Every structure is written in structure tokens, then in C-alpha cells.
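One chain follows as C-alpha cells, the form predicted on its own.
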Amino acid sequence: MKRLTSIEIESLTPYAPGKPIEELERELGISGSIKLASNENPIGPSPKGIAAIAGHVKNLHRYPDGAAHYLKAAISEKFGCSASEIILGNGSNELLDIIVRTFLLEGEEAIFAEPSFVVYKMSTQAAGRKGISVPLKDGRHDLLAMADAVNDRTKIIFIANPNNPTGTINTREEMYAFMARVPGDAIVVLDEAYFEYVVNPEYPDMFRYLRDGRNIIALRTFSKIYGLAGLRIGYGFAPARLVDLMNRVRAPFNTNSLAQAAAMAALGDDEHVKESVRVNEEGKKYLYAELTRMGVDYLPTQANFIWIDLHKDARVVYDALLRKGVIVRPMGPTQIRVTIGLPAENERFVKALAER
């Protein structure tokens, strides 16, 4: 692997985290803020993730289970699949990094979409690699272009599905031509971040290219409607072949063993992803209702979250949504991304829209 120059290193930008809620509010001279910035689950965790970390929390002085034996048995039983295509991660974020890391070697490129997780393009820069972005077409990937950007230095095709920013997916006929265009020795990742949310029938399944054998990498998480973000765990599918290649990388103990356990029983909380669900939608439709009220453009999402235009300046509009305590995401000149929250949440959100 290629080591960057400290100047290399000097130009990489950073991800920027938002500052905690009480940090905000002590500069801001306010209280009660709200937080729809992060895509986090509004309901909260899952109840029986917090049970089964209260039941282990008497272990903590014993190292975790370095390959999370019991936990991959249980997503093996819940999607069908072996144990041995199945690779865990502090979070999905250090997956695309250990996938970068694995497969992306001296000489060879990834394709992104652009805007998409920015998180690919870090990886890839931060690898001393080459990226090659594709924009959106209509606020979604533009599958075509994207092989069309294809060439022999390419190894590594991310595809955000639903796409974090703009909420939008792929259906299965566009991704059936999109594969049937990638060079076998391609890989493509999919990150299904969000896919518990998606209601739209067309949405792929990943599964059937992962049974045909292609060199596909899908990758979930717990952090999203299992509401398990501050335990920092993530999952993924991919042939055998390649998870062995990537446990040679994965650093050793690398999910602790509380968002193990909290992991296990959060997946079979299905009375959580419903009520998560269900909760999503309400707030989707009403505030698709009040933005089109005020004649504010957006994208229609499959996630949980929604992607606004503006049309002034994003920091602005941010700026006075953070003093009325309402916390957002500023995602271009003129876009921000909202996360659908509690009823009372949505409310609040629409009011100081209004008032901006």
C-alpha cells in the first residue's frame, strides 16, 4: 500500500462531525435543541439491544469475540447465507476502509456517485488511490454513466442504495443492467444502509448476484433503525473468497462486545423495525404535505431522511434553523438534509422553516 506524503496527508479533508447538542446550545445562549442532522432513529434503540448490553456488561474485563462467532450465526440464519460470507465492522465506515485498504491497490480506481457518502471518496483518497466521480441524474445514480466510466484501471464500483444524501434508490432493473455491464473482476459495493426503510417493490435484491457468485460486497448496519450508532456496528455480505481476504486486514477484535450482544438481540426486534418504520412513513408523508405547502422543492426518499433544495444560500437557512434550535445537515450551496424525526420533531422543524 502506497504511503501519502505529509503534504498528501495535509490535503485530505477531515469528516466534520457536528458538535455535541449541549456544546451548540451553551455558545448559542439556548435550550430544548433538536437534532435531525445524523439519520438517527427518533424512537430510539432497540429494547432488547439495551437489555442484552445490561446482561453483559459484567464481562467487560474479558476481550470480545474476535469473530463475533454467535452473531454471525444469527444474521446467517435471518438472511439465508453462510457464516463464512458474512464480515463485521466497527461501524460500516471502517468496512469501506478495509475494503479500500484489501482491494484497492497501487495503480487502480474507484467510481463514486457525486454527491453520495462521502466517506468513499475519504477512503480512496486517504489509500493513495484514484477516484473517479459520476453525478447524479435526477438526484439518483446514473447506473449507465457510471459503467460507461469503467476502464481497466477500475476495481471497486460504490453504490449508496437508498443514496445518502438524497434519500433515492436504484430498482432492480436498472442494477440487473448495471451488473450485466461490469467486468467480472470489478467489485461492486452496496451500501444498504438504509434498506430497512425502503418501501418502494422494486428495490434489488443483493442477494441474487451474491449467489450467482459476482464480486459483490453489500454492506448494512446496526446503526440505523436498530438505533445502535453509538456502538459502532456494521455488517456485510460478500463471497467467502473475498471476506478472507478482508479478515487478513481487518484489525483483530474489532466490534466490542457489548454492540455484539446489543447486535444479536436488536435483530430479531422486529416489533422495533416495524414501529421504526411505521414512524418514518407518518413523518415522511407530513412532511412532504407542509414542504410543498411553502413551495419548497425535495427529493421523495426511501430512507429516513429527506433532501431539500433551497434555493439560497443552505449556510444561511442553516444557520437560523441552529439559533431556533433545530439542527440540521447543510449538504451543498443551496441543499440541506433533514432527518424525519418524532411528530413533535417534524413540527418543530416545519415552524422555524417557516419563520427563517
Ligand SMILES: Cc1ncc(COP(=O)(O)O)c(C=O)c1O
Second form
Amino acid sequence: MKRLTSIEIESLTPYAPGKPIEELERELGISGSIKLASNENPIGPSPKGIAAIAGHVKNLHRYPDGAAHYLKAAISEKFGCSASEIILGNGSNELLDIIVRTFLLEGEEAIFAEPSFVVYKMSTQAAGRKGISVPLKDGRHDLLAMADAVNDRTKIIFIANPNNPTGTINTREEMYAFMARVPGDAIVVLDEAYFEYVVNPEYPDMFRYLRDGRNIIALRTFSKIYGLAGLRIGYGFAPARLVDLMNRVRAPFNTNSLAQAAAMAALGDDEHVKESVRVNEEGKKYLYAELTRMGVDYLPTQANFIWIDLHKDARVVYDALLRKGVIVRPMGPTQIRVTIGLPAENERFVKALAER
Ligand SMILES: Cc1ncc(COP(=O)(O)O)c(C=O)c1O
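If the structure you just shared is the form predicted on its own, then what does the corresponding form predicted in complex with this ligand look like?
Full complex below, order starting with the chain above.
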């Protein structure tokens, strides 16, 4: 792999995580603020996941199972695929990095949408590779333009479905038409971090491409609906030959034992998933109604966050909300992204937005 020069490393933009709430409150002299900035599950972690951790704490002097045998077995049973088609990562974020390091070779290029999840670009740049960004169209991946952007150096195409930060999806028909145009040797990375929140029946089932042996890697995570973001664990489905290559590149113990145990239990916590979807749908309806009432532009979402265009400097609005203890994410010149929270959090956001 090409090594970056120190100047190239200095030119990389670091991921900007939010400050700890306690630190922000201290700086602003406020208390009781709410965080609607990172698309976390507002109802908290899966209770079954939490309970599973306790039983594993006494074994923390042991290394985790590097092959995550039991978790892979649980995932393979739930989704009807072979354990050899599953890869695990320290969050799906790490999987994105592993994918780039494994497959994006010298002289090859990646394609991603703009705006989309920023890590596609960051991982590509950090590996010293070229990325081509294709603007969204009406807030959605422009799959026709992305297929047009493919050239003979294209190796990876990243697609977030639903997309972060817009919450939009590409439909079955659009994805299938796209897959028909993509050359078989390119790898389509389908990032489905918000998969469980999707209620639109037009959402594509990408497993058919795995069964067909296409170069596709579908990524999922325990950070969102399962509420385990702090444990850092995500998973992906890919043909066994691609999983085998990624396993050669990843660190031997990249997922920790508590995360594996919690993830396995959370995967079977249907009640928590159902309740998370219910709270999200309820919050979505409330926010749609209030934003419409205020005449604020937003995009209907299939995820647990909403993309809002305020048609004025997003940073100014972000700061005004912050002072009222409501933390959102500025996401463009005039746009913010707000995570759908608990009813009281949504009400507080609406009130703060109305008063800004
Ligand atoms: C589209 C998308 N993919 C991946 C991730 C990373 O999730 P993880 O916590 O599994 O690394 C996020 C997190 O915000 C996301 O929005």
C-alpha cells in the first residue's frame, strides 16, 4: 500500500466527533441538555444486550474469540447465510476501513455520493487513493450518474441506503437497475446501518446479489437500533472469497468480548427493536407535523434522523440551539441533521427551533 507523505497526512480532515455533553454544558453554563447529533437510539441499549455483558466481565483477562464463532452463528441463523459470508468489525466504521485497505489497490478509485457518510471519503483519502464524489439528486443517491462515473480504475462504489445525512433510500427498482450496469469486478459496498428502521416496502433486498455471487458487501451495525454504539461492533455480508481476504487484513481481535456477547443477545431482542421502531415512527410523525406547521423544509426519512434545510446559516442555528441545550449536527451550509429522540426531546427541539 502506498504510504502517505507527512504533508498528505496533514491535509487529511479528521472526523469531527461532538464534544462530551458535560464539557459543552460547562463551557456554556447550562445543564440538562439533550444530544440529537449522532443518530443514537434514544430508548437506550437492548436490555438483553446489557444483561449478557455481566456474564462475561469475569473473563476480561482472556482475549476475545477472534473468529467470533457464536456471534457469527447467530447472525448466520437469523439471516440465512453461511458464517463464511460474515465479517465483523469494531463498528461498521472499521469495516469500511478494512474494505479500503483490502481492495482499493494502487491506481484504483472509489466512488461515493456527496453528501453521504463522510468515512467513505476519509478512508479512501487515508489510504492515499482517489475518490470520485457524485452529488445527490433531490437528496438521494443519483445512481444513474454514479454508474456513469464508473471507469476502468473504479474498484469500490459506496452506497448508503438509507443515506446519512439525508435519510433517503434508493428503491429496489433503482438498485437493481444500477447493479445491472456495474461491472462485475467492481465491489459495491452497500451501507445499511439504518436497515432496521426502514418502513418503505420499496427497500431493496440485496441478499439476492450475494446468492448470485456478485461483488457486494452489505454492512450493518449494532450501533443504531440495537443501541450498542459505545461497544463498537458492526457486521457485513459478502461472498466468502471477499470475507476471506478481509480476514487477512483485519486485526486478529478487532471485536471485543463484551461487544460480541451483547451483540449476540441484542440480535434476539425483538421487543427492543420493535419498540425502537415504534418510538422512531411516532417521533417522525410528530416532527413532520411540527416542521410543516413552522414552514420548515425537510426530507421524509427512512432512518432515525431528519435532514432539515433552514435556508439560513446552519452554524448560526446550531449555535442558537446549543445555547438552549439542544445538540444537533450542522451538515451543510444551510442544513442541519437532527436525530429523532424521545417525545420530550423532540418537543424540546421543536420549541428551541421555533424560538431561535
Ligand atoms: C451510514 C453510516 N454508516 C456507518 C456508520 C458507522 O457506524 P458504526 O457505529 O457501526 O461504526 C454510521 C454512523 O453514523 C452511518 O451513519
